[in-house]
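First comes one chain, alone, set out as structure tokens in the form predicted alone.
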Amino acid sequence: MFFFTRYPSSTLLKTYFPDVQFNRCITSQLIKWFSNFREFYYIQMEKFARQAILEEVTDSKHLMVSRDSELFRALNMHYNKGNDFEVPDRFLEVASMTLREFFSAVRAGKDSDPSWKKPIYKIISKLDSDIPDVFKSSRCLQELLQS
């Protein structure tokens, strides 16, 4: 799901996990997992943005996340260890935008402000896309592996 949405609401989570009996604790735990997923994502983005600056990249337009990039491999290995899911192209677009936002902010020296990442989070939170209906099924993994 993280490839489609980085900021799921509790209602969205309940829709896509029909076999889970939700209570406050379980809902809180799922939201915490997504928070941890986002944290890893943003840590990687900042790391690769800073690396690009060290490599003297001067224009954020040159920063793209492709299926053969090191950044994609790190993210895919973290979220999709078994390579069970085809990562949607939209995720690559969002990851590229995120990387460029981090690069531009660091390059402009905005990282000296303790809350410098908040504007980036606001941009990225609006880029979530629809989750395919197949994820609503309790047999999701089996269905995805067959297709």
Given for the second form:
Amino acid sequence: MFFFTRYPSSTLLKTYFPDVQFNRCITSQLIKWFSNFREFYYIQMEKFARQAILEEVTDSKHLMVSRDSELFRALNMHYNKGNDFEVPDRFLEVASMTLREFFSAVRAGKDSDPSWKKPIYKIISKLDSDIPDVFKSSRCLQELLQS
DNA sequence: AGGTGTCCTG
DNA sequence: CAGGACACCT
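Write the structure block of the form predicted together with the DNA for the protein whose form predicted alone appears above.
Up next: the whole complex, starting with the chain shown before.
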């Protein structure tokens, strides 16, 4: 689901787990998961952005996340270990945008500001997509089991 | 006060 | 990932 939405609301999550009785604990745990997912995501982005700068990449236009890039491998291994899901193109676009944001921010020296990542987070939070209905837990589990 | 997000830690 | 502290918002 993270491939589609990085900042899901609790209400959205609830609609995707219709067979789960949500309480404060379960809800906050799910929210926590996505928070952890984001942390990993942004850490990777910063790492590869800084690496690109060290490699003296100049044009951020050529900076993108493709399915055969190292960054994609790291992300896919983390969120989709068994390759159970086909990663949507939209995610690659968002990832590429994130990478470029980090790249230009670091290159501009904005990382001296303690809260330099906040603006990037805000941009990325606007890029969430809808989650396909296939992910609604019951059906999703069935498909995983038969594959 | 309770929900949410981040940072830091293990 | 989970736990906990902390800030921010409602």
